[in-house]
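Let's start with one chain on its own, the form predicted on its own, as structure tokens.
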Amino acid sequence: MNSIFLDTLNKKDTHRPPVWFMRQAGRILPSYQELKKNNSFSDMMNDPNLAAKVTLLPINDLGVDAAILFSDILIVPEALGMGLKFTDKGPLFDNPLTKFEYPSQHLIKNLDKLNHVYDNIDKVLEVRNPNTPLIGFCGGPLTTFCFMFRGHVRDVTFNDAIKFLYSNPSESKKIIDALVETSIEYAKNQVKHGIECFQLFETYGGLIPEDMYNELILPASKKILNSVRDLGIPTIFFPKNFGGGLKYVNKDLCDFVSIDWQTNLYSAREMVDKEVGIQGNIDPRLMYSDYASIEKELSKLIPFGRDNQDWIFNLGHGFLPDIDYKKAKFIVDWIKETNWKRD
């Protein structure tokens, strides 16, 4: 494959940085909400030529160097058990794990239920262009975890799975347990039906104090990703809110760590190890400054990008909805455009 993103991970000299966005596949184009008026998130996920469809889309309206599966952090939880449902204002289990004094007992594995996905990164490989490489994901551990606690969409504190993980370290451990077995399976079978990349998203890694992070998830996370690196395929690790933890990421457990915006990407290098490449660490909220002022602010990753071959751009977390697209697609454009000074 032809691919300056795997050319990076694979630590090959490029030419320019290689970008691609999280939250990519949907939330801000047009082509994806058109999609969604006839048609459920639910319906797009489980319908191989739609969910191939939506994941393909910022390849064609943005021009990114690489496509992120349509799929949610959510189907592992619902893999052991969990009834989940999609409503208009976010994901929601009918069954939160706060129903139950010993949660981990009522968590029944139902692998079946992750086929799905395996049958929509089929249909993606089937269509695609042959250089658009395909990266997989699941979720990270606590997040997960904290999600299966969650009673209502509009809880954003997570306060009762982290009062759980408190009060109940030997339970809370089971589920954990149960969870990166699950996502192991998981992330093995999207390796074998072709993925190029994997992500583990920890977007709320930031909820506990980096040191219990290091010592009671981290183990967790590195099983996940090592499961996939066993096999050959790159890792990307995404711990959001992780700040001075960067320092306990190192070369054995992932390939690239990705970078929140509240993070300087210069002292993130000097925190994580010199053997693991960087991503991210653009504020998506860059978006809503006019264009002179998103190129003024991109000028100022060059330095960054010369000194840099092991560097992926890419936001520090994912598009946020009311974001205009086409500011998206200038910054795609002036990435492919821009003299890195590499030569």
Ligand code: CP3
The other form holds:
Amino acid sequence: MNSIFLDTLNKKDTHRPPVWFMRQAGRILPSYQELKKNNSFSDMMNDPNLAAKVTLLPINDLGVDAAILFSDILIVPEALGMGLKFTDKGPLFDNPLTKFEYPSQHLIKNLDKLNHVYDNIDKVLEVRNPNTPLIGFCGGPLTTFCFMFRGHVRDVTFNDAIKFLYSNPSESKKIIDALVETSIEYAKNQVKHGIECFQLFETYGGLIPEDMYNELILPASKKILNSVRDLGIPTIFFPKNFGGGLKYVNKDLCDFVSIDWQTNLYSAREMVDKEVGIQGNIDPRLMYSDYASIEKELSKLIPFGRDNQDWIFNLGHGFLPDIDYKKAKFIVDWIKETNWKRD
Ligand code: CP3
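What's the form predicted together with the ligand like, now that we've got the form predicted on its own?
Below: every chain and molecule of the assembly, starting with the one above.
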């Protein structure tokens, strides 16, 4: 495969940084909105033809250097028997863990619920341009744990989950263990079906103190990431709002780390182990400003891009639904046309 994204992951020199965006599959693309008029989100995830189509839309519509599988991190709790529904306002479980005194006893593995994802991977590989790499993913242990306790889509605090983590550590550990076991199986199967890179989305990693994350959760994240790397596939860890916790990120954990928009790229580069590459970290809301302002901000990245070959351009978190996709396309074109002065 001829891919600037895979070359960068493999620490080969390239003339520019590769680019892809978190939440690029779906959400902001008019072509996706068109498909959504006749198909629900769940329908599209469960139909290999549609899922493959949506996975590849950003390659055509934005020109990004990699595709990410059209799926969701909440599929794993669904495979633990939690009954997942995607409502107009967001995802919701039939059995949020707040209902139970001993929630771990209510997690019943049904790994068949993950099979459609493998069919979708097979389909993407069948229909893609052979030089388009495919990124697989799953949720980080803390992020997934938090959603499992969310009783209502309006809850964005995750207070119930964090309260449980403090008040019931032994049950919490059992839940995290169940998540890790299922996530490993899921991730390894994604590799077997042909993904070329794997990202762990620990979007709510910053909900607890960094040292607590390091002690309680990081070993679980590491197990998932290492299970993929052991199969020869590069890994990206996205611990959002991790702050100074980035000092815990080293080459034994992951190959690349994705940096949020709160953290300066140079500070991140200093904190993270030199052998780990960097991904990130444009504030997605930059795309609310005009083209001249966007270009001005992007230009500030040229020195970083010149000096850091092990950098993948991305956002510091995913697209927001009301972002104009033309601004995203503008960013991709700018990255491709800019002289990164790497010779
Ligand atoms: O990046 C991609 O586009 C690939 C597919 C992907 C989705 N969700 C599809 C999706 C990925 C990688 C995710 C990850 C995910 N899902 C995370 C972690 C990363 C992040 O962006 O924060 C989280 C926390 C979830 C849970 C989730 N799924 C929420 C809170 C919501 C509702 C709000 C929202 O962001 O839209 C979803 C729905 C969802 N997942 C959509 C898509 C395309 C929107 C569905 C629609 O079109 O109605």
